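A single chain, nothing else alongside it, follows as structure tokens in the form predicted alone.
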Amino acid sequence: MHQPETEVRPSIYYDYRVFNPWLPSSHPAQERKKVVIAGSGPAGMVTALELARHGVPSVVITSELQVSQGSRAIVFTRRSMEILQQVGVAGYMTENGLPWRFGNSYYRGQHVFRMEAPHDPDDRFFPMLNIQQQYMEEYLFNACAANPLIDFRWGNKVVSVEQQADFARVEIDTPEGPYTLETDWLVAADGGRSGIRAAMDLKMEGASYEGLFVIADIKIDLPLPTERLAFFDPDWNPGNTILMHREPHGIWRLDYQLPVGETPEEALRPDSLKARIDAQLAMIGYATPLGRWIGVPSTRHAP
């Protein structure tokens, strides 16, 4: 049986909410659906969203109980906020974002370009807006919770899918065990590492790089404004690259790049990581005595 993680995650910004699983036992009758969406992040909620605003019904499945952990998208541009206006939480967005349009590059410790990004008084939104993920997902989540046409199901895994002539048979694992579930339409949204993409060798196009970076989002009073910072080749961390932004409620989030060959193991160790956190800041002027910033951090892997 499925068992999603139930204590509360860590967070120096967020407060996490677990949501109830959805059980079979409590809807013994499972007819065929128009559309079942696996994966409720962004796309998935968008998704069923927009099927609700065409008179469309849909079912989110999610394995989790808690919307996204870690530091995941932290900015969305002027035409993400366009489509989030459409399902009626840009508003939220907006009240709670940083908006912004300049963005900073240095290399080797010199500001080589300065971005401007259009923006006229009329326009609706900022070419671009900081704000967490996971405050989009819980937007997201009432707006489908509010929404009679979107059945959502926390704690509920995709095991399988089975194509049939003209439906997909789907078996879905929870809590207190499986049921399958019949639809017309399946939509996988579960991620960039996409099971079912996997399951049925559907390949995503385009080009990549492999590069691991630390995201390390920290708590510090920086008195900057809210424009992107990208650091090329910098002193203390050469050849490899380091974006600042600021976020929401008095946090800075710092992703830079690891040498070849260093482990997620080795770079998530206290003493480097805070090693490399004041190096950042002191290279923008801002070295800070021990204790005054307080941080969490995760590594992932850049395509």
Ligand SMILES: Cc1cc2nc3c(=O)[nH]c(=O)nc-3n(C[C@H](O)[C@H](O)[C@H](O)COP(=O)(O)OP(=O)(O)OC[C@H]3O[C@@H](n4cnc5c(N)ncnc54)[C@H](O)[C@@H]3O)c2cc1C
Given for the second form:
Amino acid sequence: MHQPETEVRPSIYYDYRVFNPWLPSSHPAQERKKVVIAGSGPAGMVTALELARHGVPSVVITSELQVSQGSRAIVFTRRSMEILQQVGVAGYMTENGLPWRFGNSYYRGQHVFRMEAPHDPDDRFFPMLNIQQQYMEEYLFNACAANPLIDFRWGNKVVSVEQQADFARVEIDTPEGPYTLETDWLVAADGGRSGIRAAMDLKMEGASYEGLFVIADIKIDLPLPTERLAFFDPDWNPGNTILMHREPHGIWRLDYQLPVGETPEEALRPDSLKARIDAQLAMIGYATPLGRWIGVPSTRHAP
Ligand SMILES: Cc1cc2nc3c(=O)[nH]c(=O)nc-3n(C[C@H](O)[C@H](O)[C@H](O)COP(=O)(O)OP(=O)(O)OC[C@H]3O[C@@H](n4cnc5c(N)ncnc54)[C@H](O)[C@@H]3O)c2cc1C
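For comparison with the form predicted alone, would you give the structure of this protein in the form predicted together with the named molecule?
The complete assembly is shown below, putting the previous chain first.
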């Protein structure tokens, strides 16, 4: 039986809401669906809203009871905003996000490049907007919940898919046990490590490179504008890259690359985090006394 986490996720900026799971016993009749979407990340919810915009009903099946955990996407381009506008959530993003268009790159301590993304007063959206992914997911979910063509099922996990001649049979597990849905179309929006794509032996194409980054969201008041800061081969992290972005709610996000061979366990030790965040703040001229910043770290692979 699928038992999704019910404990509220920790965050220094986002108040998580735990939704009730959709239970099959309260909805006995399950006729064949037109579209089932596995996953309620940005891809799954935008797909559901776009289909609804074209009059197509869908069922969103999602394994968790909360929006995504931790620091994930934080910068949204103008093109993303145009797509979000189509599905009715761009207003919430601009109301709560931080627009920007300048970036500064430093190489070994020298300012070597200033990016200036063009922006016309008639442009509806800024070239970039910073807001944490949880908020975008919340706005998308609210739009899905308000749409009668979207049947949203928290706490439901796709466990297997059987391909039939002209439909798919989807086995779904819930906190009170499994049920089956038949659907004309199944959209695998179950993330970068999609179990559905793996089961179908569908591989992502394209180039990738190795590199492990620590992401630290810290609450700190830095008197700096909303501009991207990128540091290449800095003194305290030779050979590696560091990015800094201002986020809403008094948060700065640091992404720093780890030296080759360092494990996530070593990198996430409190003393290691503190030394590196302090080194970064000192490098940009804001050395902080012990305890002035608080943060929640995680690691990610290079994009
Ligand atoms: C640590 C981290 C940092 C990141 N930083 C950035 C960044 O700085 N900038 C950036 O642009 N992007 C970043 N990303 C990437 C960004 O978060 C993803 O590109 C984005 O979330 C992908 O959206 P998605 O809808 O395809 O998948 P996801 O957001 O991963 O959503 C997948 C959904 O599928 C659900 N699911 C999974 N399996 C099942 C199943 N069997 N049954 C039902 N539901 C299932 C999950 O619960 C989830 O709702 C980061 C990601 C991570 C993990």
